[in-house]
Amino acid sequence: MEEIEILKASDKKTRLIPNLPDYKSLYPNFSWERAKSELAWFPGGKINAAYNAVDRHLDSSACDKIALYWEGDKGEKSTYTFSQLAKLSNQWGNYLKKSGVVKGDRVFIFLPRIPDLFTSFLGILKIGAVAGTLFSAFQQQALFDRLEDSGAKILITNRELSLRLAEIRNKLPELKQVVIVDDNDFQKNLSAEQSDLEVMPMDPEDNAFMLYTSGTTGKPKGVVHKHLAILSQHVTAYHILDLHDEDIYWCTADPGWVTGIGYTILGSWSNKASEVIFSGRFDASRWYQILQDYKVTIWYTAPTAVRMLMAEGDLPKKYNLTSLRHILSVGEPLNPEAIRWGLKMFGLAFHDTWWQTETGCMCLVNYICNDTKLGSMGLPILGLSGGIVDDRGQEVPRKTEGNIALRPGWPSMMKEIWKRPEKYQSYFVNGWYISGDRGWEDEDGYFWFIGRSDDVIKTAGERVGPFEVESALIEHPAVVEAGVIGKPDELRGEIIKAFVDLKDEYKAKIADKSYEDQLKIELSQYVKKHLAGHAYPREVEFIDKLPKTRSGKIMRRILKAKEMGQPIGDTSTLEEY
C-alpha cells in the first residue's frame, strides 16, 4: 500500500476563519443539550423543524435575504427570500389542512427539483404531517411499494409524473388525493390561501419526514426521522459546511435522498444559507456555469459527479471559479485522486463526509480545521463517538478491520423503520449502532472505509476491500470509474473482478482486441504494483456505465448478481440504468 498522503490544515486556503476553529479542544466538551439553544423552541419544550429552517429568521435581518436561487433545466430563473418561503409554505400548510391532513398523516412529494417541492415539504412539517420524498425517476413499482407501505394520504406531483400512477391508483385505498402542481386551478386555489399559519408545536420525538432506502434483499424500508433531527443537521451544517452569512451554497443532492433534506432544506436554511438549486440533470459545462454565475462559495456534491467532472479534463479552466472557498463530498468514499484533482483545479481539497439515511446527519467527516488524510473518512462529529467493533459489538484494536459503529443517541438518529420494529432493533448490538460498513481506525482516530459488510472480498485467505482496489484503478490515466466484486473461484475462494468505465479516448482504442487485452493486463499489473500482490483484479471487464444509486454509490451487488446470473433485486433507487 502506498504511503498515506496528508494535507495539513495549515496548507488549506480557508479565506474565512472556520466556524469550528479547533476540533481537539471542542470535541471533549460538546453537549447536544447546550446546542439546543441554537434553535427556536415553543413553550413546553416543543419544536418544529420547518419553523426553525425558515420562519424563525423572519424577526432578523435575514427576513429579506435570498434563501433560494432556482434555475430550471431550460434556463428559467427565480429567487425566493426567507419571507417568501415562509408565506408560500404557509399557503401549502393551509391548503393541506383544508384537504383533511392532520398530525401524523403521510404526505408524499413526487416532483423534480422545482420550488413547489421545497415549499410543500416545509408546509407539510408545519402542520404536523410527515413528509415523504420520492425521486422523479421512480416508475410504477417503486411508487407503489412506497405509497402502499407508508399509507400516504396525499401525493403531490405534476402532470407528467402523475401518468405513472394510472395503473396503481386503484390499488392504493389510503391515497385520498393527488395534487397536480402545474394545474392552473390548483395554483389559483393555492394562491388564494392565507399566507399566515399557526405552526404546530411538535414534540421533539414526533415524526417529521421519512425516506425509503433499499438493501440487498426485500422491499425498500421506510426510515423515519423526527423533528429533533434538525438539531444535528443545524450544528453539522454550521461546523462542517462552514456556512457564513456571505456564502452562496450549492448542494447538488435531490431531496429524494437524505442529503437533499438535511442539507438543502433543514440544516442549511436553519443557518440562513443562500442556496442554489438546479433542477436539471448532470452536465459538466452547465455545472461549471452555475458555479461561476452564482459565485458559489461552498459546494457539496458526490464523488461520482467529481469523477465525471475529472473525465472532462481541463474544462474548469474555461470558467471563473475563484469564488469557491470550500468543497465537500458525500455518497460514497472519496478516492485520493479526486482530492488531488480538486487541489489542482480549484486550489481546494474536497472534504469527504460519511453518513447514512439512518443517521440523518454527517457522522464521520473531514473538517477544515483538521489535517486531511487523503482517502480517509475523517473523524467523528462533535457529540458523537465512533468505533470499530466485531460482530458481537466488542471493540477491536486500532488498525484492525471490523464494523464501523456509532454510539446511539445523537439527535438525528432514525426514530424507527416504518412498521418494522424487528428490523430497527437489528441495527443495534451491545450498545452500538452497526452501520453495515466495514473499516478500521488509525492511531490518530481517523476512520478508513473498506466496504459494505457483504462486499468485502476473501481471496486466498486475505480480505480485500473493493474500495481500495477501485481507488488504485482510478489512479490509472485510462480509468473514469471502477466497480470491484469478488467472484467465486475453486482455488482461491474468490478472485477480484473489476468492471471499468474508460475515458472516451480509450474506449475508442479498445475496438482493437489486442489493445483491449493489453490494457486489461496493464490495469491488473498497475493495481498489483500500487496496492498489494494479492489485491489485484484477475479479471477486468470494460463497461459503459456502472450501476449506481442516485446518491452515487456503486451498486456492487448488481454487478455481482449479473456476473453470477442471479436476480438483481430491488433497483428502484438506481440511476436510470
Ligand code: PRX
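Positions refer to the first chain, counted from 1. Just so we're clear, the structure is a prediction, and the values are computed from it rather than from any experiment. Basically, rigid core = biggest C-alpha set you can superpose within 1.5 Å across the two forms. Compared with the form predicted together with the named molecule:
- Superposition of the core reveals a Cα shift of less than 2 Å for K13 between the two forms.
- Core-superposed comparison between the two forms: the C-alpha position of F447 differs by less than 2 Å.
- After superposition on the rigid core, the Cα atom of F108 is displaced by less than 2 Å between the two forms.
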Second form
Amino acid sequence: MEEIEILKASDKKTRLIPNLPDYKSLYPNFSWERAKSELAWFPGGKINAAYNAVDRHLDSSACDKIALYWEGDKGEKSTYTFSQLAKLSNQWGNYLKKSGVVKGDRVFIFLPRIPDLFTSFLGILKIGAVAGTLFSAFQQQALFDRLEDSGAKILITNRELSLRLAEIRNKLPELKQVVIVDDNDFQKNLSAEQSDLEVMPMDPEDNAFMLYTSGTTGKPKGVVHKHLAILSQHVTAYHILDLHDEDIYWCTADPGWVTGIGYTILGSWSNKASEVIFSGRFDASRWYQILQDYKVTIWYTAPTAVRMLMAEGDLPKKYNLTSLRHILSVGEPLNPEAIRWGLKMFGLAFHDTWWQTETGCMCLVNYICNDTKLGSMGLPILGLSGGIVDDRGQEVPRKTEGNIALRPGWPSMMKEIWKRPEKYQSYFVNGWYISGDRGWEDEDGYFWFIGRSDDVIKTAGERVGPFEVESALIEHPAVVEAGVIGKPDELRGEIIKAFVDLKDEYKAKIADKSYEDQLKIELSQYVKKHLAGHAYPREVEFIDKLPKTRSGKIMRRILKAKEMGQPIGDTSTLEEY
Ligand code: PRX
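Show the form predicted together with the named molecule, please, the one above being the form predicted on its own.
After this comes the whole thing, all chains and molecules, with the earlier chain placed first.
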C-alpha cells in the first residue's frame, strides 16, 4: 500500500475558529433530537423546509442581508436579499395555488440556474407541493421518463428548453400546465401576485422534493425527500461548510442534482449564507474571476472541475484569491494530487465529502478540525454511524474491502422511491443502508473509496445509468443491442463507452472505415440529442455479439474487463464467450 500523506488539522489555515472545533469530544454526544432546536417549528411539531431556509431569518438582522449574488452567463448581475427571496417565493406560491396546485402535487422545474429556479423551488415547498428538479442538459427521452413517472402536474421552464417537450407533451396526460418564465405576460402575472403567503405547516415526514437518479437496471428512480431533511442539511452545512456570518459561499453544483438543493438552497440559506450563483458553464478563467470578484471565502466544487482547473496550470496566480479560506469537494474520488495542487495554489486543502442523492446530506466527510488523510473521504458526520459490511450486512474487520453502509436514522435519509417500495426496501440489509459503493475503513475510522458495486457510471461527477443510455441507443435504426460501461478517464473520472451490435445491413456497411467512423459519431450524437447532453457515449465500439447471461442480461462486467484488459472472471452464467 502507498504511504498515506496526512495534513495535520493544526497546519490548516482557516482564519476563523471552525464551527465544529472538536470532533472527537462532540461525536459521542450529538443528538438529532437536540439539534431540532436549531430550526423554526410551527405549533404541533410542524415544519416547512423553505420557511426554514429563508423566511425565518426575516425577523433578524439577516432580513436585508444578501442571500444571492446572481451572475448570468453573459455577465448579467443581480442581487437578492433574504426578504426579497421570501417575497418572490411567496408570489410563486400564490401563483401555483391559483393554478390548482395542492399539497402533495408534483411541480417540476426545468431551468438553467436563473433566479426563478430558486424562488419557484422555495414557493413550491411553501405551499406543501413537491418540487422536482430537472438538469437543463436533459433531452426529450430523459424528460419524458421523469415527468411521466412522477405524474408532474406543472412544469416550470423557459422558451428555449420548452422546445424539447414538443414531441412528448401530448403523451403526458397528468401534466396540466407548462409555465414559461421568460414570457412577458407570465412575469406580469407573477409580479401581480400577493407577496404575502401563509406558509403551510408540514409534518416533518411529508414529501418536500424529489430527484431522479440512476441505478444499474431500469429507468431512473424518483428519490423522495421529506421536509425534515433540512435538519441534517442545516447542521452539516454549519459544521462542514463552516458557514460564518461574514462568509461568501459559492457552490458550483446545479440544483438538478442533490448538492445543488441541499447546499445552495436549503442547508446553506438555512445558515443565512450569502451565496454566489453563476448560471454559466465551466470556464477556468471565468471561475477564477468569480472567486476574485465576489471575494468568495468558501467554495464547494467537484473533482472533475478541479482537474480541469489543474489542466490550466498556474492560471490562479493571475487572480487575487486571498479571500478563500475553506474549499471542499463532492461527487467522485478526490485524488491526493488535486489536494496537493490546491495547497500549492490557494494554500488550502480541498476537503472531500461523500454522500448520495439518497442520503440527502453529506455523510462521510473531512472536517476542518480533523487531520486530513489525502485520498480518504474522512469520517462519519455527527449523528451518523458508518460501517463496512459484507453482502449479508455483517461488519467486516478494519482494512477489509466491503460495502460502504450507514445506520439508518439520520433525518435526511430518503423517504421513499417514488411508486417503487420494493426498490426502496432493497437498499436495506440487516439494519444497514447499503450505499452501492465499495470501500474500506482504516484503523482511525477513516473511510476510503474503492468503486461502485454496480454498473452505475460517474462521468464528470454526474451519475448515469447504463440502461438509460442503452435504451436510447437501441432506438436508432442501425442498432440491435448495446452494452454501456464507464471507462476510466483522467479528466472526467469516467467516460461513457458503448459497445454496439449492429443490424446485418449496417455490419456490411462498416467495412468501409469512413462509414464506420461516421456511424460512431452519429450514434453518439443521437444519444446526446435524445437523452441528455451529458449522458452520451464519447466512445462507441462495434461488437459482433454482446456477452449475456443465460437469461439474456447483458454482462457489462465482461465488457469492462475486456476494455481494461483484465481477466474476464467467472463466466459460468455466460451464453456467449
Ligand atoms: O459513487 C459515489 C459517488 O457518487 C455517488 C452518488 O452520486 P449522486 O447520487 O449523484 O450524488 C452525488 C453528490 C452527493 C456515490 O455513490 N461519490 C460521491 N461523493 C464521492 C463519491 N465517490 C468518491 N468520493 C466522494 N467524495
